[in-house]
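Starting off, we have a lone chain in the form predicted on its own, written out as structure tokens.
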Amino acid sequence: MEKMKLKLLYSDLKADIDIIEKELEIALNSSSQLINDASLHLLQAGGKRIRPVFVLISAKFGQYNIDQVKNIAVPLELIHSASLVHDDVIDDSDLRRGRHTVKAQWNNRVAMYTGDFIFARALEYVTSIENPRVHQILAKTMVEICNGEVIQIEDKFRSNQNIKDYFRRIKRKTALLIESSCELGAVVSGLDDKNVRHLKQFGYFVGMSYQIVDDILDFTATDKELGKPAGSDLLQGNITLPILLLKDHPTISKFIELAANGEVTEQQRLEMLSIVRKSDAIKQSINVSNHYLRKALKEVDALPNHPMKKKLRDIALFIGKRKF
């Protein structure tokens, strides 16, 4: 439902949303069978598409050409893909979006050559721009993504970090793909330096608010919302906005340790949620995406005046209120 009513948000956008839709099945095809279903497993898992979709809307304030356009989102939208597949390696996870992950259909090996694969192939499709700023702007974004998930291994069940090493690394987790799926559709539409930095802003702020968004909503939303058991993230060993602010509470730093060991009953995770659920950590985790949600609106104040301001603000507003 929730997937619904933000696709409705961006319905007039659906011919070219299509194109990248058939971009991407192209881009995965691969000449091993294997590679070539992994890929389309994750491609058919779907997901909301959010980084494409600001590449076409940042795109709209300039010269708006689908052709040119489309070899910008589908790699974009490739690297947040192959980041995807790595993680639930690193993550250990079976499901996603209530789907069984390439690493648990298949195994660990074939995950990390199809997440591999999908980079390659972001890197083969975007060189057809000639642009050498957006070749610049794709390979430090490339580099900051692959540090950040080198960063999340050694920050499993690191109970010691603190609220700056969590933002830290949901800037390079979510935010920096974001930002930067903003700043390059301005750039291939030729937007000047200005309104370029106001879109890019706008998507670092956007993205590090709909990761706290996410963060908060593995512990709220139902197994069922979610297609994966809540508090997935805790069990992972990764230490979110709401743990931090509860890092000391004596059950949930048992929680942890016992995590870590791999010792969790059903009944001990229904009680750390329980006991989350109840806390003023999820109000204040809410208070913080929140402040970068109002951020994001300013950046988008800044802009000139054109119909894709109501959507950046729509979008924007939907990201940070979502329900799952």
Second form
Amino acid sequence: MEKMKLKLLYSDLKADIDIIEKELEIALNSSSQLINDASLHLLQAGGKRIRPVFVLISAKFGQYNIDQVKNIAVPLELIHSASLVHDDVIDDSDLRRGRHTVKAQWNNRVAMYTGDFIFARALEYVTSIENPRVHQILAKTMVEICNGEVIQIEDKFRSNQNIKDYFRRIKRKTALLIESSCELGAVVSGLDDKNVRHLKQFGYFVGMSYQIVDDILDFTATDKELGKPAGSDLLQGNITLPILLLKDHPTISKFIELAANGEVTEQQRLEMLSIVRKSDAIKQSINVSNHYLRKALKEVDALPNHPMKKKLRDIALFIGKRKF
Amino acid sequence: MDATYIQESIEQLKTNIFMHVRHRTLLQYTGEPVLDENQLFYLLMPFLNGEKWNEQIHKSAITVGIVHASLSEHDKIDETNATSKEQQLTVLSGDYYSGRYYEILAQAGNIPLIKQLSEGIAVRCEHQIKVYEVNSLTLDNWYESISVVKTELIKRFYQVYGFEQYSTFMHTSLLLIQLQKELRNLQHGNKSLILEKMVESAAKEGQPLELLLQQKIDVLNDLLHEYLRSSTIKDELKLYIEQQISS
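Mind pulling up the form predicted in complex with the partner chain next to the form predicted on its own we just looked at?
After this comes the whole thing, all chains and molecules, with the earlier chain placed first.
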């Protein structure tokens, strides 16, 4: 439902998004039947295509040419997809968006090779852009995302972490790729440095808000909506904002200990969810997300007048307010 | 130049690769990247044979080594259970090395090599995944896959810098070395998916794998010695290659 609403929001970009979808399929075409099956499995699972959309919208502020812009929109989505395939191995996740993950459908090694293949195709695709700046931004982003994931593993079940640790983590985990999507869309369309900076900052703030909302939804949405058990983040040791705000709660701190030892029963999971949902932590987390959203909207205000400003605002607000 | 100089050059390349991918946490949990000295030798072969070599080419050789290290990390992932911290970080070390190779080449503005290596990685993955496919490949198909996995990226490096004249040596030698390893594994009862697949293919050809592998090794050995006899590469390199395949 929410995905449909989002699609409605960028319906006037539909023709170009369709081009991106087709290019994604072409880019993933392989001589290996297994890679084709695994990639198709991944593409069919869909996704909101938020990163390509941000590339397209940002590029609209400059000299927009879909044939150029797709050269960065497609790789960004591929990089995102490849990292999900590898993340599912790391998190031992069998389900994503209600479908079996590549690692569950086949095995971990197939997921590794499929992910590597997709990463490679992303870089192959982006080499049609000769501007070294584009590659430097993208490469730095990829390395930083990885650093963020390493930090996430180091921080798992670490009870003495603080909110700063959390922000550092989600910046790399999510905000950076959205930031780069906006920045790169602007760079490839030849926008001036000042406005590239505004779009980049916009992407960063929206990305932070997006991840905070995601982390909230992991507690407030239903298992069905999530396509996996609610509270999975905490079960896997990822201590997100709502939990950081509640970590002195005796039941929650006990729950973290149990989760670290893999001893959580279904009843305990439901009890934990009930505590989090009824607590102020959700409201406070929403406030933090809104704080980032306001900052994002400020960056939009600083951009020159353009019909796409409204689109940026609408999508930012949608992302920040989504129920699922 | 002698064997010591060649070995020192390989060690130096290894050190350069380690330096470029050094990461405190990854080092602690996954150790130093896995590098194949035989592959490193072939990356350096044009240099050792006196071809024009500069900082850019050396850096490029480093990045090819990094890509090999990246893909080797992912070969370590358990098929069914990668939940330990070491395994999780091994997934990430492969991704991190992959990001680093791209970052180094992007900084240098070396887009042609990024293109060649990314194409090469994709081809390599297509061959690596074959052991998980339902297929009826011949033994020659498996030899080709082993060869691609071992040589594709070095081949791409040679293409970018016009060193293709070394490709024949590199292909024959790296395939030969790997088949020698597979034969030893077979003889010692060490199991692997590729060996299982090759046993199946050999059975379809009505011969035991051990015999067919030995025959292929003999053919490659003869071929390599023929190349060495007719080649004008430095004698020290010929000697080093002979030692490689006899060890």
